[in-house]
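One chain is shown next in structure tokens, namely the form predicted on its own.
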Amino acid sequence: MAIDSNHAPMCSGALSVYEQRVLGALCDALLPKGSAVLPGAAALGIAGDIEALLGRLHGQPRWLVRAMLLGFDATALLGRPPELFHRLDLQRRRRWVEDSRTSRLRPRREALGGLEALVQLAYASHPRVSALIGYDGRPLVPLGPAGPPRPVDLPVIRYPDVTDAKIVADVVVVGSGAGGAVAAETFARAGLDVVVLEEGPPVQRDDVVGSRPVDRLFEFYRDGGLTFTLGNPVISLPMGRAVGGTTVVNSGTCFRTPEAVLASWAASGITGVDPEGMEPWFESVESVLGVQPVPEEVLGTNGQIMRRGAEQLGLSGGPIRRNIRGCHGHGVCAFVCPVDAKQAMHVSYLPRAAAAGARVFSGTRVRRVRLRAGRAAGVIADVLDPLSGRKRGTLQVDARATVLAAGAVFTPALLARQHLAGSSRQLGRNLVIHPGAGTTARFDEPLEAWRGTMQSYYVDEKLADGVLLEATFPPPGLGYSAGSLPGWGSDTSLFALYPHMAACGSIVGDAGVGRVGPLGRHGVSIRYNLTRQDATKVLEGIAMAAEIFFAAGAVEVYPMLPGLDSIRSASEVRHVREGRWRPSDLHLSAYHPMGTARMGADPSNSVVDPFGSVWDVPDLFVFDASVLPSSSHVNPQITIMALVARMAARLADSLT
């Protein structure tokens, strides 16, 4: 059967009339009217809210959503009788949605999963729904009459203050995240003239206070958080796009690299990265960031639940070490701290760099590395309009040293686009992402687990096996919590159980089988297939989380596995471990891309040397997560920063 004959051309919004119909039909099927507790999607205009959010995106992510709408609408042609989804009556649409969740047709499951996440996000973020479930965004510890401290001063240059320009510096740093900010501060303190180029916008506290977490998602995440890997299964891989990089929107977790990992890197011939050699670099970074365990007063009920269960089972763990000063437990760490308690790069290293003379530019997308006689000599960048994203000028930076710190996805893509650093054939390969699953549990008592530090308590009992658990509870709609409730869409009364939920995420030390490459003029292709061994680790993380929750008194756990909506006792956890689950059955997200321009002692199997210098191109350096030789097994923020501090100090010495 042909696609809807009423298909209309694009209207002035983000979606065509046809796409609006499909989205409206899906919203109504997922969140029908008639609940005694919460309103349906139609009454709240959720489809319109989603379109408004999509209107803030450009290019690939919006096309992805449109493709999912078209694809899911067409899946109903497989039914009997064949018909487009949006033309079915409500009862048949709801039945088709339920059947799609366990369909053997992967594209059908994955299209529904992606669209359902958008619907959940918009629904839970609606002020009326937030109020009905009790979410008000208040911190766990009141700020007091003085309010938050004054914002940190960070001067940022952007359009229209810069259009077409040519500037000269000692060092140009591409990217302002964990790697780029540390490098810039090191160079500036050494007396070098430093220019930092960042594609994303500056983060102003005035723009954050009073805004919803969903608004910050679409403002400070790349593609509004709609970045995915292509493979089996499709995995969400959100990344920051802001002055300060992903540190602005991460959870602030600051684990040191496990000694066994450092020892393995040292054994491969990389000098100076053994535990003893890295100790002073860790100490230096932690001192700047104020790294400390989550204080008891902001641990929150989610952390307390996980601690209670872990201690009952005798499992190793503790409060997570974080880069915080004056945390009040707002619970929105991954959506920009509203009081700058989290010491992200825009309130820590970048202001220090600027105070020492570094110039920070935002809205500048680096197009290519400049070469002179085979040596790196700076970069060419497009100057972007912050409102439209359109190019408004060209910025050329001539520099003695060029440092790429755009992250493990965009650094290798930039190099590959120019056919640089490819002699070892390792560029863009060995992608590690730390895939993991979210597990939620329901308790009899109300927990309001969103109050307190968002990521609070860890269990590392099986870290040596590549499984790390972290108590993580995001704001409503912006994580896995509500979506894991069985049938939450068909009965919105289940969503009202949100205050009774606790949540835990897992991190898997994966094999590094992914690949990254350029796509089109500015895009990237991220390919990743979860191995069966890593899928087993994910399942073990789900099982461990379930056992911890039951030990803490949970009445039901939701493992997000097809055909296993919930488990109601510790004895039933065996179904998670014994089930014949495929990688495609898992609902995964990942946050830690690394390894795509790995360092090494041998230029035949690495992209950079032990100090980040690209083997193939003199005066070109990589100072970000790309250089990690293998999985860090823990959140890599401190690993990246300590390695870059070490590498940047060496480069600064050579330039002064």
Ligand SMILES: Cc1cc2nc3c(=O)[nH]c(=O)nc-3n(C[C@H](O)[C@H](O)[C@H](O)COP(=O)(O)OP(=O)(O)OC[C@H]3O[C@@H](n4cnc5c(N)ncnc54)[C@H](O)[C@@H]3O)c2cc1C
Contents of the next structure:
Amino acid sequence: MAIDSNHAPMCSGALSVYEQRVLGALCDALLPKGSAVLPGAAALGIAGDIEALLGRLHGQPRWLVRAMLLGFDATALLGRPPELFHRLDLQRRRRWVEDSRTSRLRPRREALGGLEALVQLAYASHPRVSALIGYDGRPLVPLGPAGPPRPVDLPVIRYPDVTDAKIVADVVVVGSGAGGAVAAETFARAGLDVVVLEEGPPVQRDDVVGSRPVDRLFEFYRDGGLTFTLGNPVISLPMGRAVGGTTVVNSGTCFRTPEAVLASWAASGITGVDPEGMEPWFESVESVLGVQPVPEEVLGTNGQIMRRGAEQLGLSGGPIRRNIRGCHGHGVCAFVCPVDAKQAMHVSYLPRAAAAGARVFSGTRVRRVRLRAGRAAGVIADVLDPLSGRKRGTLQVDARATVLAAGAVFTPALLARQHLAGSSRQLGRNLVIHPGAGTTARFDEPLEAWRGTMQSYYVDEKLADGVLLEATFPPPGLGYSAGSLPGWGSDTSLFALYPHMAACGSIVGDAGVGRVGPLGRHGVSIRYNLTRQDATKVLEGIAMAAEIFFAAGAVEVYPMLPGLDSIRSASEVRHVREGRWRPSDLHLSAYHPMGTARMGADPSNSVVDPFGSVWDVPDLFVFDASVLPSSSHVNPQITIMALVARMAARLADSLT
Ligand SMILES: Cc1cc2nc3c(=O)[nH]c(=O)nc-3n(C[C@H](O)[C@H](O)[C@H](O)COP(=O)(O)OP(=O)(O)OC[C@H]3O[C@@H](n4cnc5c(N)ncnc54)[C@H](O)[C@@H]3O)c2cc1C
Ligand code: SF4
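Can I get the form predicted in complex with this ligand as well, since the one above is the form predicted on its own?
Now the full complex is given, and it begins with the chain already shown.
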């Protein structure tokens, strides 16, 4: 899809009167009044809440929602008699929604899926619904009388403290996420003068504590999390946009790169990335981040259930290793940790970099790399107003080395916009994303599975085949847990059983079939088609999760496949494996874009050398997820940080 990524201030009038009508009609059809274990959408003003959330975005995401409303309304013209959806009576609207779920017309299914996710998000995070299902956001382990630790000090420069300016540094780093922050710290501690330019806002503890997870979704995710791949199927691909990058909103899971993956990279000629060579870099990153297995007291029922089922079946797994210090189990890790227990970049590497002299800017969106005599010489950035997102000035940074760490989607787009780094024809290609599906299960007993760490227990029994399972339970409405309930919208009684649900996500080691490119002035297009082999891995992940849940005592599992809304026993799991499902039948999300400026030993088939130096442009470097030569097969942040620590140390040596 196309992304154009500024936040705008809250404003009314995000939708036309016609669009409001379609949205209201859909909300009513999904959550009608009177079906009520829980109140209906109209009683809660859900359509208005959605419009207010959309008012915080502008550009492509809002346009996309409007297109889905228009498109879905028009699909009912295919009915008998033809009529716009919003003009149908309630009964026919409900039937149209049900039929749309299994329609052979993909755009009809996908428009409903996208809109339904928005309705779910607004509904489940409504304070009255949260209260009725018992979600109060309290941590599993209460904070002591002293409350949370003091916020970590990270000075950030932004408009109006900077407008038009020209500054000089040894190194400029574009992006402050997993790659950018580790690089900045390495340079600053080597005594180099470092400038970090980040487009997103800084995290302020007071704003986080007083807000709901859904508010943080719209503040710290790019385009409020409404970023998708275009292809078959459409896949949700959220990314962070903040000082600290996606690490601010990630789940904190810390796997080392599997040895087989490192060995394959080394075998391709990239020296030094074999398991032995990488060991010191993993150790160094893990010690800065306090990586440790999830402590028992914050594992939560979701993790306990996964462990019970996996042990029953004899599957290999364990509590996930995470970057935490003093975790209380709020379970909102992917919506900014409210007590800074998760060692995201804004509380770990960036403060260390700043303490060593690095200057960190926020609201500075790099537009282009400056070139002098064919060499990179710094960057030009737009200075953005944090309230309106409008451009207020231009910042020029002159530097001896220019490091791009804007992530695997925006780094290649930035380069391609200037026709740089294209000689191998690999720039923007080889996109892997770890597509995966969420599986939800219902238990007789109440679990309140949201209490405890959000991502808690893994099963790696089939990692070698590209399937990894992770017990993950996000807050209601945010993520796949509630989305994986069949017809939840039209049956609030099922939603009322939310406290009885457990959930598990899968990630699939995919083969590299996507492509990223620039679109317009700041946007990107992300194309990705799931292969049949990868679809089979997704189905295996759903089947394994279902077996684990039944072994742990589940009464019903929701695989969310067309015509297979729920299964009630382990013997029925075979329907998941044996069904003739197509990629377009799968509801997928992905969180790990990688590989779009891959490193290699041969300039004819890679974009950067084994130390991140762009083959085509001297003094230009890529230090982020783009450089991974292939899928990491596990959550990639430790892989990215360790590779960057290694590359940055080498660059720092050459500059000092
Ligand atoms: C919801 C979610 C959960 C995840 N959970 C995990 C997990 O548990 N474990 C794990 O290992 N991985 C996880 N990931 C993935 C992990 O966080 C990323 O792989 C990692 O952060 C990528 O690092 P990066 O440096 O490449 O990019 P990022 O961390 O995304 O940082 C890039 C930064 O560059 C900025 N930027 C972009 N363009 C510009 C520009 N033109 N000018 C200035 N700045 C710019 C962006 O705003 C962003 O802040 C998760 C991801 C998501 C979305
Ligand atoms: S890391 Fe996650 S579970 Fe732990 S305190 Fe932070 S939000 Fe809560």
